[in-house]
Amino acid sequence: MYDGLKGFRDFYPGEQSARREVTDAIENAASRYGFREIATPALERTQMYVDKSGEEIVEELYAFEDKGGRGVALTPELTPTVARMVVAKGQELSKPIKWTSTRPFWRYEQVQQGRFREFYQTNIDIFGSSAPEADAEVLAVAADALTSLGLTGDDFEFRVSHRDVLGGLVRALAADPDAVDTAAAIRAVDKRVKVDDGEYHGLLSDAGLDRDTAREFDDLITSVETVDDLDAVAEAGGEDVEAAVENLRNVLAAADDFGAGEFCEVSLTTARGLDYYTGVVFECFDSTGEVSRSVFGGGRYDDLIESFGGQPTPAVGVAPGHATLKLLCQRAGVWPDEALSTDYYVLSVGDTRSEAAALARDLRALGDDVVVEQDVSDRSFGAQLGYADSINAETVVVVGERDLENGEYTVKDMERGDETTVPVDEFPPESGRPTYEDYE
């Protein structure tokens, strides 16, 4: 007997059907906005991640040498892969490029609630537009996906920030801007709610801010609760911050027009820790706080394509993680039912296989989403009926030798236990999905 690997999960039919329903909701939302599906490989060259994030990233990867002596890794995220793809065919692709993909990723990290070593995300990205409308559309797709699952503005919120506001503010407040590690200061903000105050201010100090400047910086970013509060930040930060604040305002205004504004709030303590983010960033949180960590996030990464050898190409995206999204849906009571469901079970009695199989084919022809099962194990009447109950069959159609001699089927409602007979030439009808109620 072998145990599964830690951080890798099995999904049995009930849970997988619920996961499929959620995945479909996200993908359908993206499709309605014109995002086109792509497929990407499970392996990439390890060096691609080292160049992007430094040698230390290898410790977090499933990295190894393949039989050709190449250093490869299971993909821990999609962004470098799509950047590589855009660079490879950049001039051939009509812009803006709007891509989406749902697939697994792998990271060797500590397993905890909502975080696994193999995890699933749906990535939704736009390349080739720096306009606020692109940021707003990504927010709108995410909002539409969540609301299509039954979530409301009482269940989730998008905390929207701007990394250039944070970076510009750090430089403006520092006595010696050149001595400040802006990226490190932004990473400190990203860890603000995950560490105690002493460690947080220590991280700001390590980034080059003295105690008084760190306190002033933190007071400014925590004072912002509405768009109007950004005025004080712009005034304190100078021209660079003013421009970033204006961009943030424009994105939020576009989000209003795109229908996502009601889910957005300004939150300058939201930073996104990855250094490739460049402008507007956001994270989705459970409004009640019961799911304590970010459900998912996204933002701008305008410099990444160029860093991979391509032409300067602005980009923005979001990547809902399915494990944390499940936590939110379960908390809100909208996670899909994990019980199996079957529309029809065709129960064969005696030498009626041909007739039962023909009926099953006719029932499946009623629609692509009609689920029909029939006996494939040569079981008794009672065993078939028990199986039909175990798969939550709504209607059982009995095809028996005696029934066929009389030119009829027996139709049974499994929930009520009632049954009746129907003429063979009237079942199924040319349209509609017949149940017991149609013939009682």
Given for the second form:
There are 2 protein chains.
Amino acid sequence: MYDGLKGFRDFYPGEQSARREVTDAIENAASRYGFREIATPALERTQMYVDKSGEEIVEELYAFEDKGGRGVALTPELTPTVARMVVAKGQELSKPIKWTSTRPFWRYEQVQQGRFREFYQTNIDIFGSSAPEADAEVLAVAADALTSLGLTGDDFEFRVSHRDVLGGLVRALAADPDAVDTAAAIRAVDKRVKVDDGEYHGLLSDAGLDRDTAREFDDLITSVETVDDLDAVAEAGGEDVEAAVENLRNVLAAADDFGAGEFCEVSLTTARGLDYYTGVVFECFDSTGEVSRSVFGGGRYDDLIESFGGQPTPAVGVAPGHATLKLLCQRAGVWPDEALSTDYYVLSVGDTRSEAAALARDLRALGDDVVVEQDVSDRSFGAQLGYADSINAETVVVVGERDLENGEYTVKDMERGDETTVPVDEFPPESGRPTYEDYE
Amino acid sequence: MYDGLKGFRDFYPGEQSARREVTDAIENAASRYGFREIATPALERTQMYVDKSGEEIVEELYAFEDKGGRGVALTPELTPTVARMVVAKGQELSKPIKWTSTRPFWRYEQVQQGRFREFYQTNIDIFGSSAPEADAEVLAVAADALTSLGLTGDDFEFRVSHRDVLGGLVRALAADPDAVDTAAAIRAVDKRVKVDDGEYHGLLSDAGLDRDTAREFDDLITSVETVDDLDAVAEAGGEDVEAAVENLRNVLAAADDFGAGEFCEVSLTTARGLDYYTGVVFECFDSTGEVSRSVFGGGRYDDLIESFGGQPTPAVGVAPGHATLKLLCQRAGVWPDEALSTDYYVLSVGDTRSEAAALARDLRALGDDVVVEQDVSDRSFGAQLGYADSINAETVVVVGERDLENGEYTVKDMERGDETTVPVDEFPPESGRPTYEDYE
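Alongside the form predicted alone that was just displayed, please also present the structure of the form predicted together with another copy of the chain.
Let's see the whole complex now, leading with the same chain.
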């Protein structure tokens, strides 16, 4: 007997049907906005991740040398791959480029609730627009995906922030702006709720903020609860921060127009961990706080395509992770039912295989989504009925020798246990989905 | 600029939409027969493949040591993984177990037409039935999948063989049955059309067949063109071969009942390469021969679950590979159109973003599959119209300031170029998919 690997999951049919329903809902939301599906490789050159994130990224990659001596890694995220794809086609692609895909990714990290070494995400990205409408559309798609799962504004919120507000503020407050590591300060903000107060201020200090400046900075970013509160921030930050605040306001106004405003709130304590984000960033949280971690996040990454050797191409995206989303859906009571369903089981008794098989085919022809099973194990009446029950068959049609001599099938409702006979030439009817109730 | 890896593919939206259509058709065929979707990891312990196929398999695996010192490999096929999953749940699962999944797999091998290092397959398997109906259902599902793609009996054929007919015949004909390597002889048959005659006979000789026996064996297996021709084989092979021939006949009879008979022909020169196959095996071929390689194959592997430490559990399955299937579909002229489609583009001119966004949402509400795009780039009328054309928008609805003052939208047919104005309160109507034609 073999074991699967730690942090890697086997999904059996019940759980997988629920996952499929959720994935379909997210993909459908993206599709309705005109996001087009792409598919991407599981392996990329390790160097691509090192160039983008530094040598230390290798520690959390499944990286190895292939038989051709190439340094390769299992993809830990989609963004570098799509950036590579955008660069490869260059000017061929009409802008905005709107892409989506659902896939597993891999990171060698500590396994915990909602975090695995193999994890699934749906990525939704727009390339080629710097307009606030692009950020807003990404928020709107994410909101539509969640509401289509049955989640409401009471269940989740998007905490929207802006990298240039945070970075600009750090530089404006610092005694010597050139001595501050802005990226490190933003990473500190991202860690704010994950570490204790001492460690947080230590990180800000490491980033080059003295104690008083750090306190002032933290007071300012925590003071903002509404859009109006941004005035004070703009004032303290000067010209660059003013422009960023204006952009943030414009995105939120567009999100209002696009129907996502009710799910958005300003939150300057949101920062996102990855260095490549540039403008608006946001994270989705459980409004009740029961799921304490960020459910997923997104934001702008306007410089990435150019850093990959392409033309300057602004970009914004979001990537719902399915494991944390499941935690949210379960908390809200909207995780789909995991039971199997089967429309018909055609039960063959005696020498009726040919007739039963023909009937099964006729029933499948009733519609693309009609699920029909029949015996493939040469089993008894009782064993077949037990199996039909195990797959939650709604209707069992018994094709028996004697019944057939009388030109009849027996139609059985598996919920109620009732049954009746139906003339062979009336079943199935030309359209519809016949059940016991149609003949009782 | 970064390159993708050799043998790994990026699928852009046009090609991916065609691939998705084909994948959906295959998965839908399986679903309608009651096959349930599962999802499985990309990595497994390398040892699992070594135990099953010998050390030499590592040569074609993407195998490496993970950061925890485990020997792991990118999964080269699904069968060992599902065997592991069946064993893990043991008696919990009601039989027959009917599973399907679509996924990439990875092998480090020579890249050629229709063969890549990352390749996609849909696996369809039944566990827990040794009855011929199970083999037949697998053939029927595969046939339904192909016909639902528009392929016909003129396009493809299933060449059906039986491992125990081949193996039994080898042993019956050999002077000393114990001196014959049956598995090696079967592998030789599998290579028959891929190597020249001398090499083929060399392989049979290596398997322990002398020159005359090899000739006799080859004459027998090539003499069979119809089910009736199996009589001579049964006669030459003795008791074991008779039983296997009987099983093969039963499977073909069941396939007839299940509607797949017209696609099946007996072919004892078909053998399948993998050692774990046991009974009926089959391969799908292009009937015109233009695609010269096997498109995909399947068969019985009754001993695998037990060899993985489980209860004896018969199994049969098929795994359409998407790359070779694409070659067949293209040859037959049924590969789906790769163009994008968009139902509506809502074109905002002037200060109408809010109204345009509301209309876009109303149009999306017309149905789950309605694709609606709107401006996210703050662009001019002309640039928006150009983009609408590039995404093949069927209908463009212009939301302009002046039109709105008159309580109107302009509805434009992008194919014909015609347009007309429509009262705001009549668009969209409560149901249906309004186009220009409804208002001309």
